[in-house]
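A lone chain, given as structure tokens: the form predicted alone.
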Amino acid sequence: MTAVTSAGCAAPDQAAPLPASVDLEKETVITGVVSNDSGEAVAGAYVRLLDSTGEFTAEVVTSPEGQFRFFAAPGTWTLRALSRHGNGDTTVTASQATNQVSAAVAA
């Protein structure tokens, strides 16, 4: 299987969809997409995941429509995004299955 990347950027394209062969009932995504002030999709913004303690755990580059991707453990998790938008921190319980969130970054 060839895995579709971001160009410029070894990270998955964020706004393919999911591969067939992710089971939701045994893995946690966390999804969303990256908005300014305005309500408006960021694309290329960094988007961090810090686990409980605050420590960097990876990190995705938004696609054009501002769509970001993580696989990740079922626990408390921080979304740090990072843009020429502003910056914003979203904090997100997650859950085996997918669990959409939303990101706000401010000048």
Given for the second form:
Amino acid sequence: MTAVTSAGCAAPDQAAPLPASVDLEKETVITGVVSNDSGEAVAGAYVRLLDSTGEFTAEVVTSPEGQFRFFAAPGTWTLRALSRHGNGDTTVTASQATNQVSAAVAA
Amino acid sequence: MSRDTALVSADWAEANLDAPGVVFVEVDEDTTAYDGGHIPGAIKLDWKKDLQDPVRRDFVNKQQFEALLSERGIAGDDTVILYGGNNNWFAAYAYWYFKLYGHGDVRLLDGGRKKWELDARPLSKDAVSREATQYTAQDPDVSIRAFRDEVVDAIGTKNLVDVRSPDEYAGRLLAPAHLPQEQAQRAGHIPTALSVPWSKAANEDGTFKSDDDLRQIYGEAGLDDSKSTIAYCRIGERSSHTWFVLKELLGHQDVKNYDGSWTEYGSLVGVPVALGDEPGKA
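Same protein, different condition: the form predicted alone was shown, now please give the form predicted together with its partner chain.
Now the full complex is given, and it begins with the chain already shown.
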């Protein structure tokens, strides 16, 4: 399994666009892109959001550009990505507003 | 009911794609998923447009259900195989409708769309149409559907199972984390409800856990199988998944799905609400 890193401050914005109705004063958004060993975005990956005890909270399928997005709450979460290329985990400490994360999968 | 009559494996499904009398039906939360590729020959039901009443907050009545299935070409003696995304949440919800309206042979595809995709099994974008039928439904079987007054009366007497995530149960979130936080007026859970997230019943690939594992999970959570049970979630689709497990896989006798769920209960005036991780008192 490949190590996973959070996107740095200078990373390009890879977030999925947010609907206009979303209030970032209230929402804690976790968003990012799933990529494979070669750094290519993985469409159709299943990304699972697990809470700090490892309990399943939500699951989404990545867009054609490999993007995913969750509406969560401040705290520590684990993102687990499943794909035909393999699986991968990453941990994120989310705060209110938008939190960007990169997730990698490998066989 | 049991696993043998309520569930089919992906291998069985792939071997029976063209079998006469077998109809594959996709039901997704994301109603565009079908158009991007579906199991070859499968038709689609839209859980909002097809399965909900367009005006009242209720699902389709017997006549609407008959008209829908007739138009889509499903016959009363067909074996209906339901599948979908989100670990079969909405497929399980549709399964509960088919049972409510008395369809003879209906089953879930174990693992749903996720396992099918992760296994790299065939998907098709071809349009599918079936010859119309004259479908006759039974009167709704309300022995599997709970309404709000019954739920309030069940506090402290029946098993109430809250199948939402722990944060929704405790009142820290109002909706699943892939949706904007909206809906009920109040957060929390029905007092005395056990927290057994639907996801405990499923493996990572969306298939159901073994009967032994399932019995252990609900036993350890404190579900008293000598009592009647009502399952609920936010809008009744995740609780259909748990209803399926308790009633159809484990064969518990009296299990109801409360489809009003938290969006109704959490907006009722004057009912008790518990906050935090404990069930709370009656």
